[in-house]
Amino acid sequence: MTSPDSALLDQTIHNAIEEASQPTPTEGVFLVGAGPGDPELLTLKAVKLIARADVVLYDRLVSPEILALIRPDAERVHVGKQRSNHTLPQDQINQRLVDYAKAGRVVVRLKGGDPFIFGRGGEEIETLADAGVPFQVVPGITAASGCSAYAGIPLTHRNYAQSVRFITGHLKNDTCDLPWRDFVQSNQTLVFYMGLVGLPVITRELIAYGMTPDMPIALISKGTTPEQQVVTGNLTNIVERVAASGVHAPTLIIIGEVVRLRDKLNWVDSWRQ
């Protein structure tokens, strides 16, 4: 069995982008997941729509390599958010999507990760539905699956975890008021999005509700990118280790016995050596 020629594959992808960039009768708004960081994790449908759009509203975590796929004559609108620092309030983003679409433009709302996993995609298409604007949703690889894979930490494993929970560490009211008791279960992996600031609270509350203090935990910074950093420890020492590492957002936190597998399954560092 022969391997496909890499140059041929590159040309095929290039041709698909070129074809997609040609004018089409497509209209409405496309919510497109940009994935966790590595531009090669984009879906082909995402690539085609980004190249086709008249206007792209994008988040701060969308990489320059992905933004380079936008047509040179297309309008780019940065609507990124950071903690307590939003370029545009969410309701204004929603309304802009409506206004651009009703002006007859092909609109891509480009979101890091997956639009429906802590991406406010549901809020945005509710507005579009109420306004009678046609829309489509293109899933992306969410941070939990992308970052865990690139860190060598399987979220489920028959010997360690039969379930996984995705949790936001940053609530709408800026608190970390969560159902902690529900999280303290055996054979379960916890994944906290946007949990860097709340890490001391997360570890304290899990221990307070009965999780063993030596439960393994990993914090992944800038996952799937060349700047990826992974800090591991347990619930009692991870805060100190993260502080010493100097890592920055975006981060993802994984808690569970599966973290013990990282030393054995860490394929990314070995490939980069």
Second form
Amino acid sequence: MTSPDSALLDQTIHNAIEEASQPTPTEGVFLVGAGPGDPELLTLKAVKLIARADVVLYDRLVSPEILALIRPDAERVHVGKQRSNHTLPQDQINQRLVDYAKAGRVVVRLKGGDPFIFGRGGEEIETLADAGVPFQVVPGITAASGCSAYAGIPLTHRNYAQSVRFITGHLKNDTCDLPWRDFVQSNQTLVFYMGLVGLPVITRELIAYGMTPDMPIALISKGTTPEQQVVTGNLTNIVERVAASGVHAPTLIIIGEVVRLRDKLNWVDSWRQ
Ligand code: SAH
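Switch over from the form predicted alone to the form predicted in complex with ligand SAH, please.
Full complex below, order starting with the chain above.
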């Protein structure tokens, strides 16, 4: 079977990188979303900028295949961001972006997923704006989109959910300072980022605020990568199932009737066999 489309795609990517390696008048900082893991989910703009950058500051969540696109002679700065182990404090990351850009270098600040969704991208470019450093923002595929697609769970569906909420599950000191009442509305899908540690609190609070205990829930670990794992269950048994599965961060939690669609729409596993 010939596959002209794939040849065309390779050519397009090749051209994008070639073009990127030409000197460009661009300068300043590019805040770039690296997507959820699968390197083919990068945008062409991201590929071009990563290949063009003089210096790349990246987070822990950016996969090695993506970092391989960085020019060998470019400077790479790992700025960390592991739970409870921030390699570089946020204000220092912000300051470095300013310093590199003022030194006349093309700076890429590479972040997992989309830089404007739980990525503190806003804070970083606020500092740039204050310092008068030019910047651009390149969106990326956020974990909710990547994980839901690769788990076969549409986030909205005419019959089950007309809205979707992205929520941070990073609950400081086990506090439940979230608008739980709003979360238990029907026909709504909930997506918790950073929710693995808080999962027992999340399930407990949703039940306490009136969500049916048999509401389906899925936890996706390392979504869109070859190591993706999906654990499904309901609000009462998911904590136990997740513990038994031994999954690791990063994980994304999807709660709602749409999770049931996975039984029919899970396509990834059959493609990987
Ligand atoms: N800006 C990122 C989110 C940063 S917060 C985005 O738009 O996706 C980090 C959280 O994102 C993780 O704790 C996890 O909940 C989620 N996440 C990121 N990549 C993921 C992946 N490949 N699989 C599952 N969850 C992921």
